[in-house]
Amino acid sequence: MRFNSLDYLFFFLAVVGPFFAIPARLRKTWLLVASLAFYMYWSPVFILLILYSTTIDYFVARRLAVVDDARARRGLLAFSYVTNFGALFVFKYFDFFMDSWASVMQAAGFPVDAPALRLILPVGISFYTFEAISYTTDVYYRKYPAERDYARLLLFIVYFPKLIAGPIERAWHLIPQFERTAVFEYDRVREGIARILWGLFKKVVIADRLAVYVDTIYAHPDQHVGSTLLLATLFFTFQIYCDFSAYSDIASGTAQVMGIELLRNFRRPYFASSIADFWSRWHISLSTWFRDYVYIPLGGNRSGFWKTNQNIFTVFLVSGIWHGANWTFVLWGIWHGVFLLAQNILDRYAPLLVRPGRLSHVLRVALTFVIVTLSWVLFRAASVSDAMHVYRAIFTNFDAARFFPGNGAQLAYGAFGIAVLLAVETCTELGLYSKFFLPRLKPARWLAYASAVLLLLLIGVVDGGQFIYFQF
């Protein structure tokens, strides 16, 4: 079920009314069960695959507990990371490389038919796979003891906030909040169900309005001039940004509500003044994760300027290709990567250009921006001919007075909803937003609840459209 429907309206009450109501030993059981329905909502015969690594990675952790053969831990590792990515290339990748390994073939002379499986994509599956190899890694490190546990760790895998689409947690920071007795506490639930609200609005007020021109246009980006697909894309810049933390807003409410606190997964990123910022803003677990990961196993920056660089690289691409099977995920990486290295070379070698006083804040910030909206066409593009199509008529082909494709309604809808996310945005990079909450702000406070219920309801897409981030 969808955040963003009556039916997840429904599942919260049901799941949050005995929560409060059952014994505190109960309440682990309590969430299991309604995790694993959530899920079971989806896909029911996906819920097999997740046991299936679940158990597995179980038993491996409770071997690495014991075993201290550096051998025999490294085989142990490895079969978990098998098991994991194995599921997740065979389910997400399996026909992409096979595809474009056909592809090669052909262009050299040699073609084949090339072997595919076209399996349905479990829901969630990138996520949990990440938050599963994270586990066993920790344990493999001695940085967690394994679960003896096993309803905690499936649990954890499970919990269905933050099952679909993260953030990706940590088994140290999530399993040990289980163990928590949760009390009913008016201002938590208060602002829990406040950051639900919110992740509402943006997602049915702001992303799916703006998603009605968006889809319009990238739909057949061939026939539109380079003025309108440059609004599209500046409006996707905002829908896939209100779309993701929408989903992150209401996970995280939801367990704020009863009393568990999921990670944080946003920082206003569209207020990065570089690049490298803009990484310690948006998708912060994931983010995380592949510095964790991947890139201090890599050395991290432990060999130099250039084996460094090499490793940031590394990640960007492992990151491109994490979010799709397709070569525009694989670009989008590879141009985020290459404008971190600029970053860092510029930082090194000719510090002047760069440092703060020469360059304003505000410039950078706006640079930044401009370099991340201009990689959203390869996020967002069907294809690389039609980002490539897309890129040429920005600069090639632009006419300021076809900026409306059809009813300009829409165009009216998405100005008024990225003026109301960034008055909301600069108000908490300001440090305002905690006076919000201010005892003597409630008429206003509760004012600006009504509002966006009401907006909710007016204007609202109330489809139950996905969330973008479901597909990866």
Given for the second form:
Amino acid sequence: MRFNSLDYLFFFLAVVGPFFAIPARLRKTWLLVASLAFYMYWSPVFILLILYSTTIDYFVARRLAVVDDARARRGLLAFSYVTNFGALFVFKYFDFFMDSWASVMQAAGFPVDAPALRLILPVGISFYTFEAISYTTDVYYRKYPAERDYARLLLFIVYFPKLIAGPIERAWHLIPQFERTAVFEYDRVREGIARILWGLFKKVVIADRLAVYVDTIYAHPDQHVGSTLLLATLFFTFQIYCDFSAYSDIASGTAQVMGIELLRNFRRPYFASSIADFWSRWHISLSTWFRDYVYIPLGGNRSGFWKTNQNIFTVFLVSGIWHGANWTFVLWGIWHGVFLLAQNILDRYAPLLVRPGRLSHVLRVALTFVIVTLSWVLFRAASVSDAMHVYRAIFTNFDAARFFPGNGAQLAYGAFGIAVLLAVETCTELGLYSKFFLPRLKPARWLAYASAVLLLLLIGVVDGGQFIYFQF
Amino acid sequence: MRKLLLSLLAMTALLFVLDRAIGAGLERLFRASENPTDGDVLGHAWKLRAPVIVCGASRASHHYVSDSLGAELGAPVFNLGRDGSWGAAYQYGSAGILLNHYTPSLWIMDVDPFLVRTHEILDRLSCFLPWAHSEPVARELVGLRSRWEPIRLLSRIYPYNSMVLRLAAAHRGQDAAPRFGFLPLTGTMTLAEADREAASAPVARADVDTLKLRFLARAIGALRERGVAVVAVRSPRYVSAQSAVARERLDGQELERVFARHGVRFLDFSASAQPHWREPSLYRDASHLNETGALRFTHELADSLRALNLVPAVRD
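The structure above corresponds to the form predicted alone; please give the structure of the form predicted together with the partner chain next.
Up next: the whole complex, starting with the chain shown before.
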């Protein structure tokens, strides 16, 4: 059930209506039933995998709550890790590692026939695995008590708005909210609906529209010159942001209507003034997860400059692998790691190069945007060789005369969508939206809602594709 | 809750009015446009009451010179060729809609293996959206895209989704004006392009799609029922490699068998059947004739139709 489908609209209405109508004590059960149904709409069989790992985590956490022996506790935590990461490895990475091993052996002159499972990837597995891991780790470090109520823990894992593509929630943030009795508040519900609408606009009008051009070009990058590939890459930069942040907006808006606040996932990332800043604005729930469960356990910034940078690099390497079982994602992670290291080294050894000031800030934003945009080539290309071709073409075969415009109307719709996005984000970044638009111009707000709906009908890609992050 | 419901009600009313107003504007632009991609070609065909209809994809729209064919046959010809509409569902939908308004005498199906091979791309059936409110056949076909189409069609804008810029361009006269649905292609394919395109042409044979076969049978059945003569024509495509020629021959034999089962005459103008169509200067690209090629093809087609005594008579 895609968020950008009428199926979801009716599902949403069918869940939210009764949610406010039934007694508060039944709401958790109602949400659990709805969430399980939501997931089973995708893949009925894979719900068993969630139930299996959640059951293990439940009992592991319960034992962790009563066991004091350090070795036994480590063993319990390891058991949880093996269960969760094991499933993730089997479904997502096994074939990748086998293929890579076979390639290495072949290159070394020892061709092998590597086994392959060719399994279907359960939707949302990367997301709910990280949530489960965060839960048992927090219980292990006694940052969060072991959950006594199995249904509540299961609801934390399967809560439908964030189940498929995040935000990656934490038990301490989400579970207590299930216990609060959400009353119907007009402003909160309206804001939630507006957020859903903005998410739909970004997905249907911007992301899926840009995807038409991007998919055409990236299907055969070898047939296009640098100018075309650069535009496709630029479009993809906005496509992936709109696509992923749209999912987060719809998820957060849905939860907000029911009185639950999900973790924030995006904060206008293309206004970042450095790679570090970018990662504090992009997929925030993943960045903070890596910070809390990889970077800090590795030693964080407590062991000197170079060890800190080594830890950062490790985090980005793992982040790349998390995104997908393909060398392109690994290189994408390395790309960001390398530029972050470069920034850290510059900040330390040549601080005068990055003097503060408005012009300097604008230049840094522009430079960060260029670095991030070029990194998306690795993210979007089907293979490393495709990505290398794109880079070569952009820098050595620009050839504006042979630019491929595709369908001119598509380009115009795409450019219009980007312009709307930038206008809204600029106003928000500069604080104009909350200062002027929100409190004073109620009619303008309603007009904006109506315009968004009409644009969805007028130029939206109604039967658009899946959300990009669903594949992870 | 009451406040929200009232707000939603007010918003719905506002959207209803705006949707109706914008939808009506788009419909006017659409009805005025004869552009094969985003215009009311079916409406123009039935207003003309053309006795001869050519139906197919871009190859139909660029290969059949409507006015020349009309002059040779002595009856107006309208070309319903539409980019990407090579499946049988387009034939069925177009026939169903036109037959609701008048009965042509001769229906020329421009065919190639894609008419029955590869899966019908249901998304392409969106071309029938502008007729979905008034034509049952269009509603049936559009309904195949998604079970939610009837709800989407509550909007008057939705049938013209993604068409606004093209309709505005057509209204301002920026589009090339088609001649009774025919859109000429200018320029000539270079030999290098010919070799490249011939080499990149798909060689694998996709499966025959049962849905397409059903639509083909229904289209022919509906036309026959109204006494419309149907002829299947395979217009030229550039092929040069021996393997491609052999493959094209096989495809031709298959198409002949398909149409023989329906008692429809199949005219093969492919380069494998008529080697003089292997001349690159007649093509714009490997799949499309340029205007010179189109005129030559149209003339040869008219000769064949005359020889088969398929010259139509104008009727109601």
